[in-house]
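Encoded as structure tokens, the following chain is the form predicted on its own, with no partner shown.
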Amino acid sequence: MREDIQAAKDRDPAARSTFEVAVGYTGLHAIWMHRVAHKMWQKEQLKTPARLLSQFNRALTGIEIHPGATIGRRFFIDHGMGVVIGETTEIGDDVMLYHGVTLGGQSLEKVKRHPTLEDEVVVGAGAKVLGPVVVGKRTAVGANAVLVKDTPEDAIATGIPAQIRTRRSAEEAKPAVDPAEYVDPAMWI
């Protein structure tokens, strides 16, 4: 718990104190929630009490986390509403969404149908994750984005459907020409 109420800190710069983040913040007390009923989901004769507790989560913060869902350390969900984190989804630590985002399925057989979110994955506000696909390491999803194939890591994807980039090294993105040393006021329209 220490560890989730840190990570809200850490990526949310207008949680003021530990107290308001472990009394005011819903993206905690389901993630708390989900923990719970994760336990729960693990044991056959506690598969529909997990289930229950997953949908009163849902009734009292907003996010739908499916019981089976496998979520890593400090696991962030900054405002939180309408976010649904399907069944077969694996998210590994560091990793933050959204309000409305989706890890949704595209198949209704039994399989892994959903998507694997690794290390320090941020998706945007909107966006929509589906399928089994993988979101490599670092990679940034953004607002209202619809991913339906894998990334790279250190990627952005971005659009309907998503396009994948690769992120630019720090060398890559300095300007061909020094703006310090260039004068023409033309330059800067």
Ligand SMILES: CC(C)(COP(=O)(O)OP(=O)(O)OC[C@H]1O[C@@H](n2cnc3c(N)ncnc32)[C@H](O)[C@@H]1OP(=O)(O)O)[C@@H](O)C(=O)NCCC(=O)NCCS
The other form holds:
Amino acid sequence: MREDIQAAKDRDPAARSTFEVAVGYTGLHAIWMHRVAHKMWQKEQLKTPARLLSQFNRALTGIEIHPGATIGRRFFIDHGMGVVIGETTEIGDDVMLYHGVTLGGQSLEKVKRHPTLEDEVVVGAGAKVLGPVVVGKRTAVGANAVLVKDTPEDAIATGIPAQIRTRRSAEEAKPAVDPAEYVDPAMWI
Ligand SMILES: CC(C)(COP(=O)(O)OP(=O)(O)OC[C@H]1O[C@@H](n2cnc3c(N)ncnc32)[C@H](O)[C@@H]1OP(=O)(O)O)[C@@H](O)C(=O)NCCC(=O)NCCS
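Next, give the form predicted together with this ligand, keeping in mind that what was shown is the form predicted on its own.
The complete assembly is shown below, putting the previous chain first.
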């Protein structure tokens, strides 16, 4: 829980004290309740109570996480309301979601049908990631994108359907001529 609180403080510039984050951030309450529900889900006789706990979690926080979803460490949902995470979703460490995100399925078959988010993925507000796609490490899915294909690591996915590009390296982003070093040839004339 300490790690989760720290993750929230690191990723939300509006976060102030540990007390305020621990008591006031429903995204944290949702993951804490999910961890209990997920543990219960492993035992056949506790599956129904696990589903009910997950529904109670949804009523309290506005975040619906199926107890079967596997979620790594330091997971943070900012704002929370309207997030849906499906049963066969797998989420790595240090992943962050904003409000309105759906990690959903496209198939009605009882197979792996929800996304896999690798470590350090960020999914922007309102984005939908659908089907058993793999979102590569450190990828950012833009706000309101609809992503239905795998992405490589370090990608940016934006739009509907999401277009995928690699993160521009700092080198590429630099202008061809550094304005600070630019000497106008006219000064030699
Ligand atoms: C996509 C994202 C991760 C930024 O990636 P980035 O590489 O830093 O993007 P940039 O700001 O350099 O923009 C690059 C291009 O993508 C476009 N773009 C940025 N975000 C976009 C989005 N969500 N959807 C569509 N296009 C987007 C920009 O307009 C720009 O287009 P251009 O090259 O034609 O000018 C970010 O914009 C985003 O959506 N983050 C989610 C944040 C969020 O949900 N915040 C909620 C806080 S409450």
